[in-house]
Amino acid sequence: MTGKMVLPAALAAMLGGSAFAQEPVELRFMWYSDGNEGEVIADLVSRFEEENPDIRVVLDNVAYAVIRDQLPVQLEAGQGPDLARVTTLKDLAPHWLDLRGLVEEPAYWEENFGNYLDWMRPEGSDIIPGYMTQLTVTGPFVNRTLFEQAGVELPGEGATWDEWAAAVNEVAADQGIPMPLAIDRSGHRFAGPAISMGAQFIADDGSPAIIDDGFKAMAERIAGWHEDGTMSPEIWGSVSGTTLRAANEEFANAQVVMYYSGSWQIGQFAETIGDAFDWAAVPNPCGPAACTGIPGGAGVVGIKYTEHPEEVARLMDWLASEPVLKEFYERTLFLPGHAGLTASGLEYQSDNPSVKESLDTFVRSVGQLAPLANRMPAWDWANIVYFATVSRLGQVVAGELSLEDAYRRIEEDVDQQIAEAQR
């Protein structure tokens, strides 16, 4: 009898044991990675795990292009992942999870990250979205081993973008190097120099006020450059339509005297330059208006078609949480984008003379953002404006357009675009 009643007692538990057990909540992250900032959020999504056996996360690696080309698709048709690194957070902010009732304490959350809530919210909205993986701010670098090598002394801080301008033709000129200068293929980056030569951009009403005297004496500076060889068509008129176009590969290969791109570049020249050339971010050149660069950043936010909302907001949580993010930021070279952490400080991980000169410009640098840059990341229409104005002057540079005709040109593109928004 005894030996009967054993057999199925232990089966039922075996059998209970497999049947019950509880498998971890699966939650997918996308992410995209600048330098080595992949590497440092794999490590610590593996602690996570260990202390939080019940949740497992897979984490894709995918290209920028992924994020900015493929992800809102996946948005509008209420699918994705459940949390992404994103640095599109204004545009779409209707698609964030909010987390104010569901991290431990919200309080917390306002406190370090208030300062750019507003850039991922949608309009009017109070939520908790998610936090900033970096502050970023627009700015140049450039090749210091080039100045030193020609005896042509680097602009100081106040010099003018013609001033610069007529720096690195100098420089290259004496060196045989083929890209005296070489702006990202981007909006976003041409609106700090714009915006440094009076463009205003918002209106008082918060409408796009695109075409003024500002905005033409930049665009005529792109132009011009292009054909006096100061920019290499090779960047803006290598590709086509709204495609980003980075010189960044070029510039640790010694083949431009002057890039500029932003301060997330800081962490990946560290590894693709090392000690090859001496390499410094420098002041932002200035227009008549200001000497100002773009603020900006990524951010990672919940996608609020996830089906483990509390296992998400429980894994921004420890992400977010001072220690770990402080780790993140000295581990990858960003500028924080946590009050706290920028209120004490960070002890950035690299002997690198030239990453810390250029941590230091570009912290400097945010103290001397113009009023209107710090609105652009907040404003609704700032990625419209930025993508008319690049493939409109992209098509300048290849010659498929005249300056006037992009003018007109850029303002059809953005009125059709938030009509087409605000349907």
Given for the second form:
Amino acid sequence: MTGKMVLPAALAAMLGGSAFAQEPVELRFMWYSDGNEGEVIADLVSRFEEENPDIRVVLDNVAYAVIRDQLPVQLEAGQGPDLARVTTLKDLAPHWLDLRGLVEEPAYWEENFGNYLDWMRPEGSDIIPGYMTQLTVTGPFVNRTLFEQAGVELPGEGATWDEWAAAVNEVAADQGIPMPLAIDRSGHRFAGPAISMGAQFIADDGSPAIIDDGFKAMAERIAGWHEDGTMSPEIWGSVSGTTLRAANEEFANAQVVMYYSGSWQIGQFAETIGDAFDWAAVPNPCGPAACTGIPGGAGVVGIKYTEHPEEVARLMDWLASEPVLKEFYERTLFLPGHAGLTASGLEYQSDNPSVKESLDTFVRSVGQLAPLANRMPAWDWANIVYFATVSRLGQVVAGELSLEDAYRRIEEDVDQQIAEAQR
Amino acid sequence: MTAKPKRKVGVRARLAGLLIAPARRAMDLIDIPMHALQRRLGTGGVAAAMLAPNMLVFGVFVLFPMFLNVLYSFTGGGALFLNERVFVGTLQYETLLDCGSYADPATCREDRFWRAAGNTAFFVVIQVVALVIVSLMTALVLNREMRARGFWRAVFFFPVLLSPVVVALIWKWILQRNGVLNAMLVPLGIEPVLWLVERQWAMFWAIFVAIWAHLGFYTLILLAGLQAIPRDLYEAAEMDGTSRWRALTRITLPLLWPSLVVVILLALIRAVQVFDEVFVLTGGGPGTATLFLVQYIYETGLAQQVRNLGLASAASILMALVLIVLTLLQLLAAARRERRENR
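Next up, the form predicted together with its partner chain, please; the one we just looked at was the form predicted on its own.
Complete assembly follows, chain above in first position.
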């Protein structure tokens, strides 16, 4: 071939090639991170892309507030990403893609994620919308070093909330710590201790029945602990409305003796605290009715407005497969939301004894959850009740409302929200 | 008869002429279709055609959403689209206005709205008055002959360049329990103060930070106004032995009045719309101590489990009405003053 012919031929080959090569399908995956899970999923997704060159996954790593506030609006408008990691699994369930006819083995999904599928299904439905990236349980962490330095014995399993309050006050007084006890400013975190005190939340017909003696017992403690200095107003009293205010930074800075949050903090504490002091999760404190936290978690779901449902299902099949999910849980230090992996156990990738002990404590606490606590994630009105609770109890802590007024307002707020939802 | 001296055209002027020539040519080219258009539409028609794209953008992105907002305020339900929402008449307005006593938010059905309205009114009055006074004083100082005047002007303007979120985060770090301010107070034997958790302090800092962040912008407007006042007026006053205070009240303030009206109007509108800085700084807390109307609207419409767009829209319409009334009053006052001065 002469030089004059080679160039046009090469150009023709290039043009022809590009015309026939199929562009990979692009999937948008909305993700948020509490700890290192953003890096882990990015790593896994790039491996998936290598194995599946016809699919390109764009991982949109966003703040949790975007998932909470903006994604619902996008979904209402029939838009949004192709798949997302969310925590409001039940409330947004009408927008999830049904994977039953799309995944390779629906039986695998039912068998391993069956316990949690109701948390993400519309009421009365049997669709397969996604899988749990983590199972979470609310519960307390303690700064063990402070207890040791103060010479105060750590209350053991079965200790009540009042016994814990007395112990952390003793430690804080001895060590000059400004926050003996901190509980995330969240109705979700409040619910477990309230159930321990005997709160019922759900009436027989499934409607909210919020204000009872159990609820009042915990609400009175929250108010009382702020008055006597057990809890600092910096968490519950510092912001307004339904705003979530966590105390993880204060705990990591050794400003808190006991911090009530949940299992999702373990990965973050492993990084932020490291071995600066000894910390560990401890069993949920008890009330007269139970010693329970609230289960929950985050899941990956397909969005039904996607233009590529088959590719979404392929990605989810791959991510939810046992070896991939095992690696994900072990690297992120998350509790597994997969029956097979729960049974076979995981080898978490951490040398930190605090991490191992905390994971063991939370795994044990899953088996000790009150039946009502297990119902909460699948209850339609749970988030409405959580939001009203935190908004009004926040006003009590700030001195704007009496407890009696707060109870009345909580019921009014919940009624108004339900009326609006059912209109 | 003497010969006229030949005008010398400088090199610089020639160079400028060369550079401008292509622009002139381009303008001549534009002139052709413009003349045709003017013949067809008339002078007014051309003006309308020029304004049309801007009006279209304004209509689509401002007027139409405002109109939609009014419609949403008469609907209820959790749906996003107007056609899926339920018409509820004036229910949302009735909910907002249902009060035992407007002076006591606790007696109102939507108590958070009234707490937010009260906080906003307080914020507007204090912040606008303080902002205008401080801006005026700053402008008067920066208008004087002084060393490094440009530097000082830049210092006061710098916060305007920062994002409101950055401003709020900076002040949050200063004001938190272990922040810079407490770190300075503790060595003096003062107990750390929870600046953003105590109600009065939280409102004080919300106002202070808002003034700090916007001071430079308003100072700049007033500075421009001050520099437009002829110097000979002051010189004449000085020759007449006028005191500085009299010069300020009889020369500076009356001649600065148009700039002051602009500053007051802009500050007023901005104060009623306060949201971003305070939302990041205090989150509306403690309790509802720094909850303002825009945050109430945002939380009601977007941050609830059931997004109550109807109630949020009704609240925003009420807020807009207050804003319109305030603006009209302000403009009326300015017009009356101008008429009085012209007489």
